[in-house]
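In structure tokens, one chain follows: the form predicted on its own.
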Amino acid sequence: MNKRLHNNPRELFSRHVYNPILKPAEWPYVVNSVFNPGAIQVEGETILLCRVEDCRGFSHLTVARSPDGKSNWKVDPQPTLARSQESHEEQWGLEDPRIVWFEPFESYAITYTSFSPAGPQVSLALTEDFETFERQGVLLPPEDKDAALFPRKFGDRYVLIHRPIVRGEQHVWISFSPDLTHWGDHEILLPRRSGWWDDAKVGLGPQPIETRLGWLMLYHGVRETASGSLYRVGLALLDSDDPTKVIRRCDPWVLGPREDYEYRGDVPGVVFPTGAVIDEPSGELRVYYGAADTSIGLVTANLEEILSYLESC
């Protein structure tokens, strides 16, 4: 492996030269901010399902499409998935989607945070074309967010990564269900680490990614500083057959706020990844993230270098 990368894990990812790749000023209708997108590859086209906050403070989800996942984005002219007027849990909007191709249903599964006076909770919608959506409702009660389904069953059960608030603590949890309605065998998957860069809270980044070594998991970690919360990104690797087993977890963060657009925005000092796509021919990993809760950035990495680094952890 490249020794420079081994010595400096924060060089694993490279920011795209035209970051931020999507900004509020480029939106086809008036918005306050655009950030935290889910990502998926569909027939050679990259689809981002972006969180968009309007000027009332409510969020909805809008699709942006690109032939290469980097440029020439085409944004839907109006909200793609807006808050439902019939759904109490979406009263205050939809936030932070993660997307997987869901083998059991042969459709795309979108887990997102539905927000209401009851608090944030995890909801699910299914789609085949990112034009029409079938809402499945709430999976778990509030307060809970940062969730993604694994793309396939383990045995006869569905598996969900999420981040509830339990006893005031915010760790990454994993849960199991026979039917996507009844959830059990809840356990902490990735705890926050007191005194570390991820000591305040941790949460899932993009959807889990299956690799030759196991499930690649990017996560965000938060540290409270004198000037506010600082959001950075870490790496972990889960066992291929038993995702409750954490095989590797890197000690340092691999990506953190550095550029002006990551510090200047509604929430400064935030790098918040929610979507990832692998280009199979080149092995390039593209990670899409919210920058300062205001715009969308893109970083790229070589997947094999990521796995080699994790093996050394």
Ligand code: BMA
Second form
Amino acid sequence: MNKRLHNNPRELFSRHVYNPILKPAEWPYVVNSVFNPGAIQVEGETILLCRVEDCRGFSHLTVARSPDGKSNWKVDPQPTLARSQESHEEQWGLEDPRIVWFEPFESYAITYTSFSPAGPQVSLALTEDFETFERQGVLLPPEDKDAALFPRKFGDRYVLIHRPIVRGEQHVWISFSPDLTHWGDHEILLPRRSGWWDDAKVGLGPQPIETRLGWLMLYHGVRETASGSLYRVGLALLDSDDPTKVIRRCDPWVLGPREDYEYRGDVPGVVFPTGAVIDEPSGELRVYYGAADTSIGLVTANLEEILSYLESC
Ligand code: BMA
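The structure above corresponds to the form predicted on its own; please give the structure of the form predicted in complex with the named molecule next.
Expanding to the full complex; the earlier chain stays at the top.
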């Protein structure tokens, strides 16, 4: 293990040289911003399901594909999953998807924020090909967001990480369901930490990723400052068999806004990861994030170095 990384955890991740890898100016149709993408590998190809905000201020989701997860992105020529006109729950758009290969249904499960006049809530859609989607409706009511299913059941129950607002507090919660409709056994999984860099609120980043040590969880933490909210990224590890157990949570943040494109945009001072993949041959962890709510950045790390760092926390 490289000692330098222990000294400076903020060097665990490297920004890709092509950053921002996807920008609104390069989109095939006119948009305001592209950010907060879900990510998954499908037959060697990397698929990003990007949140795209149109020039009315409503978001939809559009697929971008790349053979190496870094370059040569091919973006669908029009919205891939657009607001459903009939759906009350998506009246104000679809935001911030997280994707898992969902073993029980043998399809990809996309949890996203459906934004309704009642507030943001957690919805689910299933797809096999990222061309046609089956909406499953709302899983949990407003205000709730930043949700991902675990890719498999635990015992006979589905498990969801999400971020409701309860009595004004914004912590990461975990909930269980026998049927994806009725949810219970809700508990706080990862609380915000008063006074810390993740003092104001915390929320799940990318989908949970299974590793040899447990479920790798990246999360965003927010501090309120005189010039607005600062969104940074922290690391935690959940027990493989019982994801309610947080085995590790690192003290410092591991990624925060630094580059021009992370400070210049609709919401300055934001790095907001929502998708991650592991390149099996190289052991590279690739994390995709929204930069300043305007473009998409990529950071990479060596998974083993991340795990060693977590073990030292
Ligand atoms: C969060 C979410 C994200 C957004 C972030 C920073 O609350 O709404 O969609 O990227 O704020 O503005």
